[in-house]
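What follows is one chain in structure tokens, specifically the form predicted alone.
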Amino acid sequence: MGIEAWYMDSSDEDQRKPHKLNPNQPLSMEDLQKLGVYHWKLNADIYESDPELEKIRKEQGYSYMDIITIHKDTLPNYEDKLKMFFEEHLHLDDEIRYILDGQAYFDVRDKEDRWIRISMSKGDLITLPAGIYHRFTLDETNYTKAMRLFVGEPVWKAYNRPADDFDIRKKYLASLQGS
């Protein structure tokens, strides 16, 4: 099964809960692609030798990778890091994540500034375009192991909202006009 996505409710309840509207308003992969979000489903059990992953990395120019395990027992300053990841922000480069184990959520904004929650699990690889406002959190299992991929050297800089004056944000918004 691939990723699932839906519009979020406005509840301030625990960020790790699903936050689905009632009734649920799901989105398709085509809806996400209109926002510049792309997804692949891979076999995470063979990520070290997966020819499909190698093909994607070569085609997309993902030359750098590392692996992060997000769990209270493995990530220093776990609670602070989770809060930081959940701050709404953008990057000047695409964000590429591949879930090797566990589960997590990426939240992105649609053209009307509504939150969309994307539920990811083992084998899901996702790209978020540079300039899109987003945030990240674990689900209620409180665990994920993810590969972080980059074109060139890794850039960890996040620009918290508001960051509308960046050229990459303006370019991203312009890319939405045709969809």
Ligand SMILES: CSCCC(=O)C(=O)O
The other form holds:
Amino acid sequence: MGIEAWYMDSSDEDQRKPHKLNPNQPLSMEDLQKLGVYHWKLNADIYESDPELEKIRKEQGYSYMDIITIHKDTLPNYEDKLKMFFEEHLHLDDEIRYILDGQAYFDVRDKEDRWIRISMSKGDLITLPAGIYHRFTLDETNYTKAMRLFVGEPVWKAYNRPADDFDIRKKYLASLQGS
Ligand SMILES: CSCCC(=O)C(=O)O
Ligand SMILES: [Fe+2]
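Now the other one: the form predicted in complex with the ligand, given that the block above is the form predicted alone.
Expanding to the full complex; the earlier chain stays at the top.
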């Protein structure tokens, strides 16, 4: 089964709230794939020795992994990190995150620059393509544990919007033509 995604409302309520429209305007996995966002559902209970995960890591070349636990008692500079994660940004590489426990929201911009909220929970693996504008927030449960994957030596540098003159941004937008 896929993850849940929806167009966000424009309320300035707490970022951790769902921000669904009324009526809800959901998006399908196919809609997300048109934006270059891909999702797998795995069994997070066996993440240390999951052949499914190993297969994806081999196919995609995700040679690097680490685990980040986002909770006020475990993450140093918790508040600053959450503020940074929620600043709209892009990366020069794909952002690959696998939720091992808890849940969280990844928001991405669509072709018309509207915010789409993607609700991720235990077992959801997602890849956000290099050059897509996005942001991250915990939800009202205030906890997630995520595996971060990368091709080779990780580069976590985020470039806050605007970054429209970046080659990777132009390349990303060009990749959306026709989808
Ligand atoms: C789920 S990991 C926390 C978010 C993050 O690493 C990022 O926004 O780059
Ligand atoms: Fe990011």
